[in-house]
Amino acid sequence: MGEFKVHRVRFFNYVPPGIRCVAYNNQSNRLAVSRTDGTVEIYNLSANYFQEKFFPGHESRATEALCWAEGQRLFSAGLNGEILEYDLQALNIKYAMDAFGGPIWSMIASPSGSQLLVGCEDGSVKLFQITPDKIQFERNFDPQKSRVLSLSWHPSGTHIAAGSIDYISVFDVKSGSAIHKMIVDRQYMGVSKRKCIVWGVAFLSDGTVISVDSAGKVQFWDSATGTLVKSHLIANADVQSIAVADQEDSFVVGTAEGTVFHFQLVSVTSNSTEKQWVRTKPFQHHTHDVRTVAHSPTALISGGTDTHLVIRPLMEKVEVKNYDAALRKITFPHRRLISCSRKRQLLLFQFAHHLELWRLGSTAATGKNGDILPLSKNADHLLHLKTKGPENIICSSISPCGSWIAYSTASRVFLYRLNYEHDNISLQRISKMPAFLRSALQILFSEDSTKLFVASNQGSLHIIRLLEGSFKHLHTFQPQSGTVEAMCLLAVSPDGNWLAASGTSAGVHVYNVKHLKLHCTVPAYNFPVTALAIAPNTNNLVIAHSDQQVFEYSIPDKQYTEWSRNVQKQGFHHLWLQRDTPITHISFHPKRPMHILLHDAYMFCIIDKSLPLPNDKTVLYNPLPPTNESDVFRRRTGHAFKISKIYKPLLFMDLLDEGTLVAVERPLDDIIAQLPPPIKKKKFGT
């Protein structure tokens, strides 16, 4: 593997926003997740749970509801009173429409997907018709006395249930009138509370309405008579969310204590056809409030204040007991928030509304393998660059020479020139950026820092030449065959001649920067690209996909390399393929052309192409043999994969020079320590 001096960086003070709501799409097996800062992420559950798309947040967009409609159309609504539709191709917001009912607390699509229902602060329930290119207001239902916090549609589409404060209403969709009003008991542990908030409702085919409320209860109601059938007290705090399986044989609820409960419909006796709802399993995978839950055909999904997206498979529904049967916790974005200037040993950290520039520390001490060396010079915080306006930063980058910083929000791209004078740093903003650079999904500098490559959300790629204090637009590569697919990943060759770009689907295009034309397209693959990089000297493009496959493609020869073909013929080790976090970064050693360096959140790996691949009988995570063993034994036990799991969670790792690595870690305990305290639970014996 080679010996490296490693800078272990733990001063990236990043805290992911909490999860506010999730929405599962059964048709495409995708999960939409909205966070407290308005960010919306889309996970492809069929592609190893990869976060394939995201929409940046906005200060005025506190999302309270998220739903899929008309198959692949995604809508959200929030406390600013607007309904948004997202463009899943261009990765931007199609339009925003005011519902004129004040803050929106709940939203749901009809079973047919052709109508949208929203519940508002003023007690109104509004029905919208979904047209091919927009939504259109249809009518109001009978107004309620308090805000409408939860909604559920009967599977037939004829009735809806609406949860408010202290009561649940059942509406007839055709007339829009309320036919029942069910008063919720305020009793909580024998004490009458001031108010009982109905946080969630679910309308079943047999007419049963299930409600969850702030008194810690799960209750079953008969919608035909408006009466309470059964009540379960399951928590000492709010039960905040509910989701029902499509077959209506199980449902899941989340509580403010961080517990997720699973209810199942089981037979009363072994020979009986009569069934009843039974609480079967509690799960404690969260430290804070579980704000939202979803129920896929094979898993229970939950998220909340502690920022984790937890996917727990239902073992009885998983056919093959492989890595799909494992519990997953997704905490960090599957995109890079850190960029590096090797020449000046600088790190640029991206936050929602600012950037931080740090100079790495240094040491004069030496030691043996595994020693922690004392710093002779501490890391310096050089710059805090705050954005103006309410929009979150989408992407950012620092040039290899450390003299340029670029970042983008949803409406514009910013470029800055940095000047260094001893320990002082000055910043010059480059004004009058071209009008076509409205928004970028990815920004990348060339190795010599003379060019800036910008991938817009309209599918086009712009090349900008950087001058001393200005710029010149060189060329724009238009999207292929009239598509507007956004390009999310970029890689440029060290000689600056080749540019590779990957979209939200599986395709990778390679452009000739010198002749300004499309050179080739890498054959399509079924799984999305998670990372790509171009090797020096050989100009081989290395591509990692979400199913953990790694391909090497020769750009000059327009074909896969011999090594890549051998890998596909033999196949990767089963433990390699069972890893559940995507590779997010690939780089190369300047003096070792046979080495590929890559990492995910829990391991750093060097693939040595000169060594044989490990087979399934070989130990993949093999410790290095002792130094006194013979070279024959080393060769016999050695294989191409050298893996280190020392650094985790690993957000970024790259070579600074031939013998130095920088690793940026973000321990989960540090994140939890910065969150508001959870609800205090009384423990036995205290």
Second form
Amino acid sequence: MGEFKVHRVRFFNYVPPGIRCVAYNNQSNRLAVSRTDGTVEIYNLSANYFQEKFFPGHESRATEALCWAEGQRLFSAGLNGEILEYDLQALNIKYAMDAFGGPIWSMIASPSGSQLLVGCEDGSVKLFQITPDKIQFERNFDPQKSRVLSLSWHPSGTHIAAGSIDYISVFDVKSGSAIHKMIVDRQYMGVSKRKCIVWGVAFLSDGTVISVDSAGKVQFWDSATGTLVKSHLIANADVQSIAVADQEDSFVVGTAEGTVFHFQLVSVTSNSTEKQWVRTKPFQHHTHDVRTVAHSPTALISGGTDTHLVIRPLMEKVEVKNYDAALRKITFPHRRLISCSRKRQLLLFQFAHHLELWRLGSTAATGKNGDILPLSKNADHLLHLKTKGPENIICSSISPCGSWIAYSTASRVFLYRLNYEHDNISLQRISKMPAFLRSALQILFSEDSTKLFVASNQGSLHIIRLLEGSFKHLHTFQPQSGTVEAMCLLAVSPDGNWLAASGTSAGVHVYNVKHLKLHCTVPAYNFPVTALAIAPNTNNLVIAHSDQQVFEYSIPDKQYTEWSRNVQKQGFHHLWLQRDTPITHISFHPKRPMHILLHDAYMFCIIDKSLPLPNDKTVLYNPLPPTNESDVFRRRTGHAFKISKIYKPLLFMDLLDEGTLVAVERPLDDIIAQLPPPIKKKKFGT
Amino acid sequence: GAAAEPLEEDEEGDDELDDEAPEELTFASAQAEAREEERRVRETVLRDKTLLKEKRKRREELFIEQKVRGKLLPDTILAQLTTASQTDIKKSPGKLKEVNLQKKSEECEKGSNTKKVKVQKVQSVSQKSYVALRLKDQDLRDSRQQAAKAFIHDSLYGPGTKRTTDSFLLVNKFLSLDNKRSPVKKAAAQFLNNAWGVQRKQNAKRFKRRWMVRK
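What I would like now is the form predicted in complex with the partner chain, since the data block earlier showed the form predicted on its own; can you produce it?
Following is the full complex, with the preceding chain placed first.
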């Protein structure tokens, strides 16, 4: 396998933004997640919970509501008073419509999916009609005194419940008038000075309205008479979210203490038909406020300030009790935020509004396996590049020589030239970027740093030649047929001849850069690509998918390699397939063509194609056996997948040179330390 | 983490619980750390507030300036208008309705705030059209958004909410876990507050002494 010196990097101060809203779409089994910085991510729950698409955030957008409407249309609304519609094919925002009600607190789609209802800061409830290409304001409902924080539509579409501060209103949709105003107690059986905020409401078919509020209560109301039926005090802090299953036999609530409660409709006695709502299961998977929950047919989904997305399949709903029924906690990004310049040993870190360039430290010491070597020169923070404007950075890249940095926001692509003189570094911005480069989903430099490849969100691929202080547009590959399934990923061969691009339903396209035409297309696979790389010399394209399959395709031969066919015949080890984080980076060893280096968030692996493949009975994670073991033992346990779990959680791992690796870790504790304060909880023994 | 090295201090009252007592850390050091954190948070909040104040001040000044400037124009225009209208009435009554209110909404780049610009064209005597601009500011929208954000912040993190700004519980959890995971297992960390009940402890000591003497 070889010996490596590993640069263990922990100075990437990555803090993901908290989750604000989730919206589950039953038809496509997809989950839309909006974060506090305005980013909206789309997770494909059938594709191993992979984040296939995302829309970058924006400083002025504080999303407070997210919902799906008919025809897979996604809308969001926030405190800037605008309703946004997202284009899931073009991967941009279609339009923003001001609702003229001030900041919007809540938004729901009608049961038919053809109307949108928003609750605003000024107390108004506005109805919009969804037209084929836009939305149109229809009318206002009766204005309320205080801000409308939560909304729920009766499944028949006739009534609406609106939660506000200290009361809940029930509206008749046809007339738009408020029928009932139900006053919520400020505290469960007590008096309190703090106003009771109704964070969530849910309207059931039988006319029951369930409300959750800041006093920690879950209350059941009868909407026909406007009276309180039952009250449960479930927490000492706010209950901030509620989601009801489609069958209306269970619902889930999230509290500010991080607990998620499952309520189910159960029979009073074993053979009676009378049913009642009972709090059945508590789940404590979060440490901070659970600001949003969703209920899919088989799972409870929750997210909040602690930035984890937790999907808890319900055992009674899962048909096959295999690894699919395990808890999924998505914490780390599903794409690379770090790029590396191997020659100069530089790392470029991508944040939401700035980039950081660091030079790795060095050591003169040597040691044996497992030693920690002292640094003779510390890591250097070379550059802190802030982006202009309120938009988030979508993608960034540094050229292998370290002289060019490029990044893109939703409206512009920026290119910078770096000059290194002794120990100083100077930055020069290339000002006149071509007009057709509006926004890029992925940016990549060629290995010799003379060309820049840009995948734009319109589907086209641009090739730009980089000159000393400027650039020249070489070619644009027009979008190929097929729908956009995921964010485009790019890979270029080290010899500069081949360019691979993934992301469409047609498969991975391989282009000939020298002749500027499409060379071939790897057959489509039904799981999205998570990482892509082309090996030096052999020009084998290695593709990792979200179901943990790895394929090797020979570009010159236009077919899968022998090794890849063998792997497919034998199948991957079951533990390999059960890993729940996607492979985000693949790289190669310049002198060892049989090695493939890849990593996910909790392991890195060197696949040695010359060694035998493991079958399900072999031990997959076999650490190096002690040297005094016999050769026979080593031969029996040795197989192609050399996996190490020493460095985790890994955000990035790459080979710097033949004997050096760099591993960028992000301990979870460092993220938690920078989150907003949680609710104080009394713990036994502290 | 908070305290770098846990301090092993011998306390009188804990002799009998020697083997099982959780590790003792001085409350003072951890409290100092927590106070630092709070001070930093307070300072950033203060800084943000002053920045906002300055912004508002500058805007106010701009408005006052515009108002003063604005007051001058209408008089002169009015004078011209009255003369113009008088002359126009004689010429053609229909042309009086020459005041066009053109609503030109500027379509800014995606992602930036939209401004509505009302352009009012006024016919004057000399047939030169004056253009009076009135910007419907982002201010109203910004202030409402700020108020909304303040509401959310107060409801979740404001006074009355039981939040822990010091990461006592998190730090304690990590220190205790470190102790349990080390090769030599140690007791969980516990933050002690030695400043409580000083009087009660003294009374208890005195009582104990007297009781021993009596025996």
